[in-house]
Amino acid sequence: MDDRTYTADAEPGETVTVAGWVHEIRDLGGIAFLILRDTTGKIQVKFEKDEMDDDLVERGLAVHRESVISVTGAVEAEERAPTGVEITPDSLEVVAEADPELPLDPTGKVDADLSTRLDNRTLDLRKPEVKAIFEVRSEVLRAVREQFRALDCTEFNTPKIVATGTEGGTELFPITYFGREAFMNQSPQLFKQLVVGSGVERFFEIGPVFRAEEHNTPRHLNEATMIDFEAAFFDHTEAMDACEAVLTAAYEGVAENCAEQLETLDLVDEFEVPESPFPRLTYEEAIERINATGALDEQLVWGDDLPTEGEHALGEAVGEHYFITDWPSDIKPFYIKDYDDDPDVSTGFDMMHPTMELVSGGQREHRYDHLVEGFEQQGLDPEQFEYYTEMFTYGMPPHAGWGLGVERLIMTMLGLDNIREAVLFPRDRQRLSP
């Protein structure tokens, strides 16, 4: 609509055409009000029944909530109106009528469970607090890209259909690809290593990953969005520095550019940009501190993965974002480099929010013989990954990197109860539509 005015731009003394959704109708007898909502806010439309055309009044008051309408009229100042102005309409067009029986209330006055909300995401997204989550997510991705460019990174997009999985055949979604078996990629890990071996020394990607995990929890998804980073001539400590910089930039972007969204989410007083540097605990220190909390029935020993209860206890003790470094080699993937002076300890690291893991990374094994040996130690067939391993015979520099889950970042940043709230159309074990 070329002549459309957004509600936030309507000024007293103007005649404007506004368009949007019917948010609410209040009929007070001789006078009635329709609240119209668009992407910039709301505006009050006033119907004085005795002074207006009956057909116009009837059309305005008979329209159902959430219908799309267009209104043309004079804008007047009115202190009692929600935004300080109102429109007296000359005309009203019903552009698209809404069903009177909506599956959920977009005003939020009547609660709906998460399943109902996700089944009707279009309506759900009309709620200001839901819209605010995705506006924050958009700002996070903008700020992250800007920080990567400050780190001299190039953005690439890697394949999402692959012949074999990054870490073998587990947790993979198989598909039929022109009569051959293929899989949805569970990580861009192998491809991003190949890119940094090409001479493009610093790489980042923001894209989907697919994991056929059996977990069905408030923090697991089967399709997620990952922020991936890889850099040649970086060791694991430099990769952690970059990780810290990117996460801090995401928070700073939200703090600077999402004041309205944080207010809508009632987070203005709670939102804090993490302080640098983040604490860095070795794996051995982490299990000692978890054991000291008494949170677990059995004491952890070297080689154990960290259970959720242990992560929570440690996160509560640390109280901020932190790294766990120097993990046992046996519980990190084949591509993570071990220390030269202690092959039982890897350069792998995780970056943690006090409530959960956000990042997994480390220095990569760039030496061909050691890489093939790592495949064999983890029961993988190097020949299945020949497209990957042969590149390491062409001059592969030392390199390091990590992957950060977007949804987990948004979930922890905004204190969401369920990771699905940070995804527009989630994919989990039950949900394939919408």
The other form holds:
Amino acid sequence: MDDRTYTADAEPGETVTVAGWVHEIRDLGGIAFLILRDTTGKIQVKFEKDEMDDDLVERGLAVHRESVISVTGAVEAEERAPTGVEITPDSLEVVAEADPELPLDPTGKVDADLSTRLDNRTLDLRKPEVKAIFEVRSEVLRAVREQFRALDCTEFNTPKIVATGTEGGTELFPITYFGREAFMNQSPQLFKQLVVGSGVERFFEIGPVFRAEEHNTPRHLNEATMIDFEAAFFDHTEAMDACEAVLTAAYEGVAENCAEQLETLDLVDEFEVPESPFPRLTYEEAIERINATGALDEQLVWGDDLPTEGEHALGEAVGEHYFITDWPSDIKPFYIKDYDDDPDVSTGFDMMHPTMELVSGGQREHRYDHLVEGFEQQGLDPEQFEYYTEMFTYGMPPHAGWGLGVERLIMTMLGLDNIREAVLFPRDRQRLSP
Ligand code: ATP
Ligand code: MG
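What's the form predicted together with adenosine-5'-triphosphate like, now that we've got the form predicted on its own?
Every component of the complex follows; first up is the chain already shown.
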């Protein structure tokens, strides 16, 4: 078992064994310092050459940076040490020697480009500011799960290998499944709807989605993590309330439990829990406001998708998280329900960070005939989706839900320039390993 003392817990007066990585060695002549780093921080190990065993000094100072060592010795208070204490070693063991030629410098003194960092993620993660991103991500997932519990949701895992895509199209990755064509799933959409029709009523999932995105962009991955929510008897406004609650819970969790990480990331002053309720703009108001900014060469008209520059201009004008509601039915997927009194307008919504889309959702079409019609209008063969549509003939309540991209959430929360910073091993057009 791991019975060593964490560097952060080493108290003056104790004799401890600490273990971790050699962060740095400073040889000042008669005295030398080795800085040992573990998951909790760093500690100074002191070598007084004249007073210590020669072999111990020699082995301690010959070890290469980033090697793993274990040191046993007495802890003493030392004001000049980085953490106020230091260890005088009685024994030292080199547990795993590191190559003196490292592909990147974990102390961050030498910059490395993103590609080198991703190729050497193990070394990259030794940097506190990189580790902090993933600790924040972990806290976000914890807080989100807790919020879903508060919303009476049950967590599910749906299949990622599927016979047909949710929305079809070019975004699907085909695979060979025992000689048959299959696909990596682009969204749990259809499965989560099948669950809320079961009587479980409130569903959530946090899992991967696969999209053969046409372009490499700073905000698209080919494998992303999606937070999916779906609830029976909810309409789109209730789904938006749940979305706001989950996003807020994620920020609150980080504010409460990640003070150290925010400090490491230099975000203490900037980090703010978004204020609820978020403004809710209709699509019509959104295009009017974008047109009014003059950011686009051509004015947007009803039915246009919002171009990225338009989203940016609007985000800047709004200046906080906001929803865009009441989208034209034609530019939302077939499974989104249209308003009963105006079939040209859908209950679809997007939740936006000022810089990009975070969430898409809506109330779903739960009426069998309308649903099948929707498949046909979208150019999909309803027969291929019989496993799904059939369940709508056995008592399907009205329902609504949404999907939120985890990496986009982390990226916008921490102001990262590139979505790849928020994924351990990103998958993009060029990158398939590690
Ligand atoms: P966009 O228009 O920004 O490409 P989308 O509308 O195609 O996104 P949705 O299908 O609505 O995406 O997915 C819901 C959410 O999942 C998005 O709002 C986003 O947060 C996230 N997401 C979608 N595609 C990706 C991707 N390729 N990489 C990372 N996150 C994604
Ligand atoms: Mg979307």
